[in-house]
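The form predicted alone is given below as one chain in structure tokens.
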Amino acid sequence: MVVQQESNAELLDALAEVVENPDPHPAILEVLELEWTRDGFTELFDFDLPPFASYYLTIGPILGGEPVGYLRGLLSAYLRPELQPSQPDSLAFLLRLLALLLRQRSEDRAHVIFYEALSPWLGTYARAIASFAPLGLRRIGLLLDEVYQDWSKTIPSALSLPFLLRSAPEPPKMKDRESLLDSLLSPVGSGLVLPRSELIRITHRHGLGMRPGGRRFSFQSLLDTSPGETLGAILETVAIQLAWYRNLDSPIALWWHQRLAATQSSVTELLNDTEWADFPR
């Protein structure tokens, strides 16, 4: 069992590793069979998938916010002030943590940590590094689903789901232009992982016009442009996410998946409106 903990433990630590350090060791590379380029990481985790869980569960997405809160005050409880994180909702530091506590053979307060901290987000967000990293790089999110999916069997299928779903904001109505993208670029508000390098693939799959510039910038020139291919592009990915819960039964699957289903149903609606490209800008 101890041999099991340590070997846990080293895993989370790579992990952690290979999520903040655009230069690990290469005997970490080598063990976790990745084909590392520092552009790779670069174009991942800090410009289309940020390690961070409030980018996955505020509108915006922002960094910072109630889960940057919450976590701190959960933390509180296990760490001394000289010792709280700046980020505590950094994946690295989370998986840090959890190997930590493993070596200290405090397995409860490992499972709280990955229950209220990680397990929000970490299965979707493995799923969408899996789908849209750089090739050599898209094991980390097999490597995270994983461990996902070895902790989740650690929930006792009563409790209720955590706080930081149970407290989510409600997804933004498709009133306007700005709130169609408030919500289509909210993973919380959507239930969607839309990162730049999935709408660039969409623009060449479709043969659209997309003008440089961050995502919300780009993702409104498509919209503005060709209104119509971009939401059933939209759609196309809708479809192939639905699908990353097909198998899983947990209520926290089921909150994704739900919050997929609603904005699939709200673009399929607005598509059938012949009005619909005529919305506030």
Given for the second form:
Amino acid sequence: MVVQQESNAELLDALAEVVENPDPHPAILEVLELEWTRDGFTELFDFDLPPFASYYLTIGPILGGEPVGYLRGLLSAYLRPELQPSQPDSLAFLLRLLALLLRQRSEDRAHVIFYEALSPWLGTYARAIASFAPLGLRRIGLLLDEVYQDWSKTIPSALSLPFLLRSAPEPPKMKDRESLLDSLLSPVGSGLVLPRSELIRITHRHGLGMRPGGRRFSFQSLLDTSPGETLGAILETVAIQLAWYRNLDSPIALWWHQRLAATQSSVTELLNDTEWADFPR
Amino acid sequence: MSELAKLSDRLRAKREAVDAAGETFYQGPSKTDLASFPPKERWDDWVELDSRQWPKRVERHSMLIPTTCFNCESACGLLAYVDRNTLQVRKFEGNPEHPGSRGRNCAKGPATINQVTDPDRILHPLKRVGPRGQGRFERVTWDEALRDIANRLRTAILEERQNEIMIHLGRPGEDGYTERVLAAWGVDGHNSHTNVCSSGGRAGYQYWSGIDRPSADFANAKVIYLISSHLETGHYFNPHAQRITEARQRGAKLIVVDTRLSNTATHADLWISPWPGTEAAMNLAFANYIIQNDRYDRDFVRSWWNWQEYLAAKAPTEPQTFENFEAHLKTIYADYTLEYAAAETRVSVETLQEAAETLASAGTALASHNWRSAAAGNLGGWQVSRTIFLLNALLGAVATTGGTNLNAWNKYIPRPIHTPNHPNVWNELSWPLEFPLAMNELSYLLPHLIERTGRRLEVYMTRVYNPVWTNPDGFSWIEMLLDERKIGCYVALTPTWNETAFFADYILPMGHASERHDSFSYEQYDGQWLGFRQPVLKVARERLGGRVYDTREANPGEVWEENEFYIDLSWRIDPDGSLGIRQHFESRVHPGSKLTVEEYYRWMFENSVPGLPEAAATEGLTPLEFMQRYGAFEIQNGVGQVVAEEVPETELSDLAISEFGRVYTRAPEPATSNIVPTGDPSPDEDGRRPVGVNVDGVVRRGFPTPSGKLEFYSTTLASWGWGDYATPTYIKSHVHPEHLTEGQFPLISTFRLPVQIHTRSANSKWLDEIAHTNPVWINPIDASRLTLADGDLVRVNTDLGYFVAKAWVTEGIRPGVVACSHHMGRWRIGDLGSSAMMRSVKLEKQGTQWGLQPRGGAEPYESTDPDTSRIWWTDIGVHQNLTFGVHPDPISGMHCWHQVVTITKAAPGDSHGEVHVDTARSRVIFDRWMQLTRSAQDVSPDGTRRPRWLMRPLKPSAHAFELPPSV
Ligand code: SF4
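Starting from the form predicted alone shown above, please give the structure in the form predicted in complex with its partner chain.
Entire complex below, previous chain first.
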């Protein structure tokens, strides 16, 4: 069954513009009802939630790696190699590509691109923006979520999980401090999206001390100084994010929900472990 | 209608309205890649958060002004981030609009900011105080310095002592600029550094094609064959490296030949480590493999090689047919079996077999490159490039997609506003009779040539060059510079302190990458582009409405740019125009007044760069404004096989065709604005110019060689006394095992470190922190034989003396060979110079015995830059070149860098960095190598000093080419 998406090319182009252009034309902001600040844009897309699939689908996380290799292969069926950007997993690029395919009346191809390249992570990403973005920009997340829901209707129910989730790395076993960090800081590892702004919020709310620095460094400093409180706060965040996935009929939502639930039990187990203080660093 | 659909409709309506108003609704990402670079629309006011203010979010507003890196000749595009409030350069990053570098740089590009802000840099003209070489200077005005220098130059010219004027060039600035200055003065005084650099590589290409430089299409190659550490260190060519990387991502095979495990070799599919100097034997074995297995491109060889001339010379009584030539081809290299090459190179037959098969399978997509490396290290090294190009010539991989082109077709030098005739004199101090075929000036022999001929220089200028440190035999240079009878006045034009400048009479501060104008173009892919270097603070001020008349007003201190400097100097030499010099430095818009640099480039960009005026007009800019805004312009992409182009009818008139198919015409040469130098074959006896070559009945453009074809057989070499080397061959190096005795090693001294660049980077603190020393690489087998451990001090004994260095025991070098990198061991006399990378030394002299005694190493010091107090390293290596005798190759003129050395443990009391040399030995070595030469006096077939068709930076009149009657 072909579902006619309502989020047509124009909206896709506009959303692409606002996730990669720090100075979009004011007319776009007016129509999308965004209260734009340039530092908000930097905070959101450069520091907190980079708009690249690989960031949500790799352990580390890293920009690049397997997801990019896979997308390159997929895209080579549609785009000559020299036309492919260096980061084909960029949300802006993928939204523009969908818009282009719609304009070319290549809906079938657009559906494939959505299913393979966007569906594995866009829903999670959209909700993360709606939760963590600076207030004036949260609407970007709401709009992306609506687009995601709309396009999700095009995925035939018989289809299995998209390849990028089927081949997703296993969650790192939380056997030491490093693998704990790997897991909790990598959305694909834990199901959890934990941007820097959320760490800062946790710090303030629980009166903890965090050393300024990169996200990993800061999170590690929290674990070093207040391990119990930090993990307790993380469990609160996990509980909130479990509620992002209400429609568990969708295999994709179910996948993310299961990762989060597994994280919830691992972290709880860790907290109950009396030897937590000796957790190898 | 759903909410999403309504939103889309509203967006569409808005977009149509905004676009109709001439604005861009969806501005999209920068042209290059999403958001990798600031999009050019926002270069006037680019906003970044100040990293030092974190966690506060403080905006910094910059103007992004393009210029070009000055650290190596790749000329990568840079963007200077000029702070709009302070009008200071904050940083340099890549220029995404540059078609060659495409926004990328090596570490040395962004480190330009260190050079600009170096607390020890030279900011004002300095004049020596006391005797030369004491390292004491006082500040003088530009006017005072220029008056004295111009007066000396004018007097020398008036008294017809033109040959007492010489400018010695290091880092290239604008293509041909200094040559034109000297031509305007009527002086044959151009002396380039090329014979210590790339002459060997150039000569091999020139004898094939009339063009001295390859242009490999790395990006599209199937097989990349490098006899160099080109990818990262050897030729430090980032624009090439990025294309090699792309090719590899697409599956191209990379073969790297380097005795040493270079960074490049670590990326190779096949690394071959031959005994130094045997590379040509290996290439010939590969060629033989291709020939014996009939894997060569028959049609290409038949059409484009001058095989007819080969047969006419070598087998005049046999049938002059291509089939007969093929029969000869099968025998010429038959002795170069893989087994022979394995014995010479000491590389396994299996490895050579794998390389041979890979190369043979490349077809027309073989991108090969040799530039310095083996061509610069060995006696006969020029045969390394001649034999590597033989592989391309066999496979037909010449100017093909993925093959190897010649640079003249991938380069564009726009005709400037004035082009003076070249001089009527010949300077034997740079072009001695013994080297009629030398690729470039014998600049590094200057002290010996002055000593031998008894001549002198009234004014000797170095331009961003440091011969005492860079050249071999530096103490002979010091002896020459200290002798005021030999050098009347030495002027160092330099942006940084250097060892030679300590012996100068005047030190004149020149600009770095962001402080000077130049235009240039290099071969980096199958296209042609023009880059523009500019003083960014001048441009910034002008963009804000100011007016800057002279770059000194905008540059730090009184730092000047060369173009304005030479215009001013030339006016001072010829103030009333009576010498005919001034006319070449006058405005066309305001005749009789001084040419401004702005007019110079305005004229060039408006008249000599095809497509630029039109491209600029589409953006509402003048051509000059376009170049100021974007820093580069791509003239053509996809030049293709120019040699095979049919010559148009309009150029064919009253033709004469030689026995071997060279076509001459009386039709005048069409005007061209590209003045890139190439070989310049002579007219026929009736004065017709060579226009092309007859290939199967069609007149095609051909190569700029006497035959118009690729010269497998060089009639030039044959007729100038070197018949044995007329075809590509193997010349055994001076470091061949046959020439070594027990305990001797070849020393490889030519390699570079990726982040340093000769003497210019010693004031880049970021680079110094990464790389600051040069231990001697020695294989564990040799180390154990000599009972050496890692870090032990060793004496490296050369022909002239010895230096003391640390041993680095590593598998990265093959047994029996040692290596020590370039760039290091910088020194200074007294307190001047960069303390981070130049150690204070004491120079000692007793007769011809010289010693360089270090006084400590690098150390922290107080300056305006707090980082200088954080210097944590002390070891800055050793200046090995001081201990090298001069080794001129008798044909190419290249200094053959490899040394034959012995290694001994350091003696008690030896200190790291110490150097001892006897300059009497320098003269012995000079004389020994001069005996290999064949003077034009003995071999010239036509009474000239040099074949006139060969390239020469300044090409004097025909009269000057004649051998002097006194000889
Ligand atoms: S390769 Fe490096 S040093 Fe050379 S021009 Fe480019 S950035 Fe500068």
